[in-house]
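Just the one chain here, the form predicted on its own, laid out as structure tokens.
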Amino acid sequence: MIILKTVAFFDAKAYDRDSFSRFSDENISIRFFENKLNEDTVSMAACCDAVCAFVNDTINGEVIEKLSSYGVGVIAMRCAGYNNVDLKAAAGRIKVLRVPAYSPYAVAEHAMGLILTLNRKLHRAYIRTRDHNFSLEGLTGFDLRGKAVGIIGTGKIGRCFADVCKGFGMEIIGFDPYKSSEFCGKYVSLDGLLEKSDIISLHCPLTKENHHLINRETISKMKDGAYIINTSRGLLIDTAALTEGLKSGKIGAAGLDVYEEETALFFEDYSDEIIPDDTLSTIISMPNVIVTSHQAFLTREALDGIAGTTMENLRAYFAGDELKNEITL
């Protein structure tokens, strides 16, 4: 007889649910709940099989114990990204899964729109011309082809970005501690790719050794005016650097999708309400800053292959087969 599994499903939003159903199990119940997941919401998941959870969601010690003490197994991360899983804690207590790809495509070509965006000014168009002003003063760009691109990171949505960067014509360089044949680039050293990039892309996954890799220091590194992106993790910039950069000019423009304090804001729908947060409302009220809000995976065939995925591997789990995409220290 199959028994029934349950898995509790948090930060859950209309587009999760919509892609999941796509992907049902008849022998897998799935609760979904909007709560993020941390100390005071895990409680939701006592009497379930699993958790699933997100980027955003607070997964360290005490809830890792407490997880445990239900009974649950298994956490199924439904994202690439783990930086806030305490694995530590989890190891020999609960299975950590995660999906590893699902689309670079989506994060790549999101990079590509914030650098159009900005280096175009097409986020000030649009809003003149809703207006009615149809001045063209302020609105200067440059070409993209010939300027030098530099990726720090060339995992498989780096290389998917420096391939879209190739079909622009940009002269190509990367910096990554794994270096890739299938990168289309060349390799340089972090400073030399500080010093040349017009535009510098992060693509790589947060750790205790780039915690903070864009600071006060590599900033000066870099040309005058450079361009940055960051469609990976928030705490790779230090905010407070960044925004020194800008107001100084140093940096000529920022394009982020991710935020160092983004937890408690992206996601949601604050726009009735004051942001407690001075530094993340100063850098929105910068003309040469575009802030997303963690949106660069949301395209229907990215959320169809975290969906499928994330399916595959609770199946795999309550099946006792081989965990394909386990994490382990």
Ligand code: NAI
Given for the second form:
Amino acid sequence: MIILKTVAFFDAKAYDRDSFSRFSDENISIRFFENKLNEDTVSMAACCDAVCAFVNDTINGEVIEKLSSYGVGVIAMRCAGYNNVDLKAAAGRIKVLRVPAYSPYAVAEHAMGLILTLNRKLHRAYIRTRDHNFSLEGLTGFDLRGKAVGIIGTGKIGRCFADVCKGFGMEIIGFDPYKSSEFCGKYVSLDGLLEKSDIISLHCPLTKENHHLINRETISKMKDGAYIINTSRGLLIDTAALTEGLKSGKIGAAGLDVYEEETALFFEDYSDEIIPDDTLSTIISMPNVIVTSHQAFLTREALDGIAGTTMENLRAYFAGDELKNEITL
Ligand code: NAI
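Can you return the structure of this protein in the form predicted in complex with the named molecule rather than the form predicted on its own?
Below is the entire complex, every chain and molecule, led by the chain shown above.
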């Protein structure tokens, strides 16, 4: 007899319900909760066999302790990054699974979208022409062809992004402690990349070692007017240092899909409120900054990839099969 397994699905949005409905399994019942998973909401997972979580859920020691006491045996992350999971606390108690790859194109294309928008001021042109203002003052950009793009992290997404940049005729340089023969650019040191790049794009995971990789010191080594694009993780950038760089003109523009304090804000609608984050309010007000709310992954293809692999991960766990996508310490 097959016993129905129950999954507590946190931070659920309409697009999640939609994509997961296409990969449903008659032996797995999903309870969708709109709340993010954290110390206050973890009790919603009581009586469930598994938890499905996302990038802005808080999966710390306390949450893991409680999940374990409820008998939850597995956390299925429906994302690639897992910096928000306390793996030490989970070790030996709860399995942690993830989706290592799902359309790297989605994130790479979004990073290029941020560059094109910032450089050609499309965000400003859109507002202007809607107001019947057809002036071109202040909208001058530069050709991407021949400009140096520095890619920090040349894994799946970084390499895709490099291929996109190649199509624009850019000079591609990269920094990664692990070099890939599939990277279409030239590897340089981190300092070499900072000094040479007209545009710097972050595509490495967040680790203890690279917290605030972009800080006052690294910014001081950049070319004047360099662009910074971050579609990776917010804590890779010291936002206070970035703000200083933007104010002084050292940084020419910033395209941020992630933000170090995003957990409390991103994925929710606060349009009727004054947000309590002055740093974010300041950078959002700058004409040469675009903030998107961690949406780089959000394509139909990526959502289907996420749902398919997450359900496959859960099926394998419940069946006692080999866990190809388990994260271990
Ligand atoms: P990947 O694992 O294929 O590649 C990451 C690369 O970064 C590896 O080659 C690794 O050696 C390198 N790396 C690690 N530490 C580094 C450092 N300190 N400096 C330079 N390189 C370093 O990962 P993938 O799939 O390319 O994803 C990259 C990151 O993109 C994820 O970790 C995640 O944080 C972010 N991401 C963001 C999404 C979004 O919607 N904004 C969606 C998916 C991923």
